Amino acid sequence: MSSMDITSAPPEIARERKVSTRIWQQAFASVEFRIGLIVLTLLIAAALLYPQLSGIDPTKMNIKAKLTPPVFMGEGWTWAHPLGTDQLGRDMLVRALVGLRYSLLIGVSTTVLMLLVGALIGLFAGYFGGRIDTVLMRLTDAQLSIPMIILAITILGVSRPTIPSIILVLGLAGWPVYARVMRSTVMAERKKEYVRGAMVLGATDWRIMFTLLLPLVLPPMAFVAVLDIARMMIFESVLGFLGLGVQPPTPTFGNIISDGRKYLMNAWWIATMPGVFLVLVLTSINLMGASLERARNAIYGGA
């Protein structure tokens, strides 16, 4: 058997792929996962399609229609604005759905960045060990000592917040947990026979790391990362509420709720409607993530 054979299709990776498939199948069989998937799919479809199909500009002001209540919620409501309008006459349904777009974009992108950075740092630390491991783990410990939200507020407070900068700040602040998990797993896998066999047959360190270890370890970490999407969406909303998120007139959950708090007594829907959408999307993601976590624990626990 050649080194190409060992590094291209080791039985461990094939086994892990089967386990990952079983996890998805078992999670999908649960009612919670299906409910979360249906709700999330409907929300994403609405966020992508309704603003375009309605032809309503989420930033266009119409003072004559300001503070219009949602349907059946008071005098002056209209089907043209099902969830009412804000203090500047902007449609709340369109603004909430556009805010959902940005929240999901930042949440998913940030989680992917955290996962990739943490996985790479943990991979190098766990595989090479020695001084490389010491330096990378001390860097990880230093990063863990700084709360993510404090770091984000500090950096974004002295610069103009944009979508790329928010993703970069949150992503580079949240990778240490993934690095620690990846490091411990790689250190255990590195001692196994299939890795030693690849070394004996002349496979390079880079080939072992990126064709043997990374495909084996990354899928289980990805299941856990689903729950982090919801966490990053909450952080994005907090930053927007504090004025450190995506800047107006672009609507996001945080800045809409921040504007609406001034009108809670006479126009409660301005702050409430984005909150309802945020709760729905966070609940759906958490239902899916919890189902995946339970399936993962059941399968690995029974293995």
Given for the second form:
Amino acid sequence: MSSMDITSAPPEIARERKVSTRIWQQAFASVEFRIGLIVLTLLIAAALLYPQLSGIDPTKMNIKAKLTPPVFMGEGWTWAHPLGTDQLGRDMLVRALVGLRYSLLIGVSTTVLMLLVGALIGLFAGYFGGRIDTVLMRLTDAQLSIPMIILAITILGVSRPTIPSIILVLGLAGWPVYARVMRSTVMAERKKEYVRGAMVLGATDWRIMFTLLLPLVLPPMAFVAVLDIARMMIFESVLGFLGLGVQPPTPTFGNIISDGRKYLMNAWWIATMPGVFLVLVLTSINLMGASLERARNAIYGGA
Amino acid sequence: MFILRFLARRLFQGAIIVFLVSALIFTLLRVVPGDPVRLMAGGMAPEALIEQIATDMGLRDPIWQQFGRYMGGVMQGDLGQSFVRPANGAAVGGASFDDTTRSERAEVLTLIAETAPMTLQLALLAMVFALIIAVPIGVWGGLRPGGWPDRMALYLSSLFVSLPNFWLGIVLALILSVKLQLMPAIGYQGFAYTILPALVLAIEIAPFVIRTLTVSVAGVMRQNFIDIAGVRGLTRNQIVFRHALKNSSVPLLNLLGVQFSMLLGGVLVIEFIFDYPGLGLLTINAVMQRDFPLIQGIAIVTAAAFVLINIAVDLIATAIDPRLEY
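Starting from the form predicted alone shown above, please give the structure in the form predicted together with its partner chain.
Zooming out: every chain and molecule, the one shown earlier first.
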């Protein structure tokens, strides 16, 4: 069967697999990638284990212990609450770590969603060209010209925010960039020999798009998407801060900080401490993402 | 004429984009749940009255009819009236349903025109701060690719993008205005109130500037004419400032065009934390109050600004580097 030949034919795919491995290896060799990986692993482990192991309920109030400062940070601190407590006596460390779980969950799923949507739209636009391309790209331009956050708060502000709706809204707001990159890569690839060869051999458009082009073009885009996980986590926290994220009593970075802002004068730690966690996580993801991106650019030679 | 053809083409494309944005926001606002009339008339208003107001305002017509009417107005420069804001000033929110002043609601265009200069002031100051922070870091990093200034640029920009603007705003307000009392933070009573919000916005923009500069300066320094400039007897500083920076200005300009919407997103949150009376705060309040005409107006105006800025960026880039063609 001719279709069997097509899948084994292009040498590009074999080379591409190796490129992905080389990118990982080169990134892993850099100091910043390792530091990021270690810090991130520790924080994720803490977020998964500590709330269970300590047995502290992040929503349990304890008015007697309210507004306890973090350790070494003022009158009446205790090791029972290393990061102190909030205005209702809830443990800040557990709240921050549970917030981190939601932040990561939403950040990762949103990025995957927008990568897939963007890749599919870009694939169709780049492969078919012509009118489909024009329509899809105008749509992309239009969406790029509305600040994503206006779009997100408009939708979430008038409907009720839930975890799936937040993921959906952020994911749908973020795809245009991926669509553009995918489109231009696919346009360049489809002119190449192996794609034409597959066409001549009678492979369907569907087959060329999903078995030849997508596996080839998606991995390099996925490396860049690591940076977007951090961006989406920031967006999630901004939404929470504006009251449009996951709703209380579920703790998220955004709603903890928004609550804490009211007590800034007598309990500064409520608004600031969870943010330190968020910054640590984001910095490690960004360091890893940046070194992956550098490795990718070094191997692909710029662009 | 080349330039006229360019302008005509880009303005036409821009008009299509603005039209699509309007259609997108308009439809979105009408398909999501939440009745603005209920908010306008207040919770106590009888159901029949709400239906009557909604019908009078044309809110029960089919979406495409409403959209046609709205776009007709937009063509004539009429963005409609706010649902909730009175023309005479500050009072907002659900007025009582028998309020006689409801007829005098604020023009959307006026509301935007009043707040836009404040946001422009904030954005411009932020850009100045961002350049002050980013140019030394970025240029130095670009001059020593692979060396420690380059690493420093990478670490600093990774740190800066990891600082959520609302958190940074709170922390800086706590340190700079509560503890050290260096500058005011909340509200607006004079230019000094712009400094802190602009600083926060600048730190949000800086990593993008650093990255662009590192890459483009490193690229320029590899070129032949840089070596030749050395032979011509130009000092190192002259080479860096005349050649390297000038050639980096085009990518920097492009960055402004691409990141414009990110800039606006930052403005939104930062104005909200600092209670800074600009377009961003207006947007947030409009969303919270389901003020449809105001949200639509803001979306259209920002989309138009996006289009115009990108055209201007391309024109200026061609003026700086005549080799570019669009």
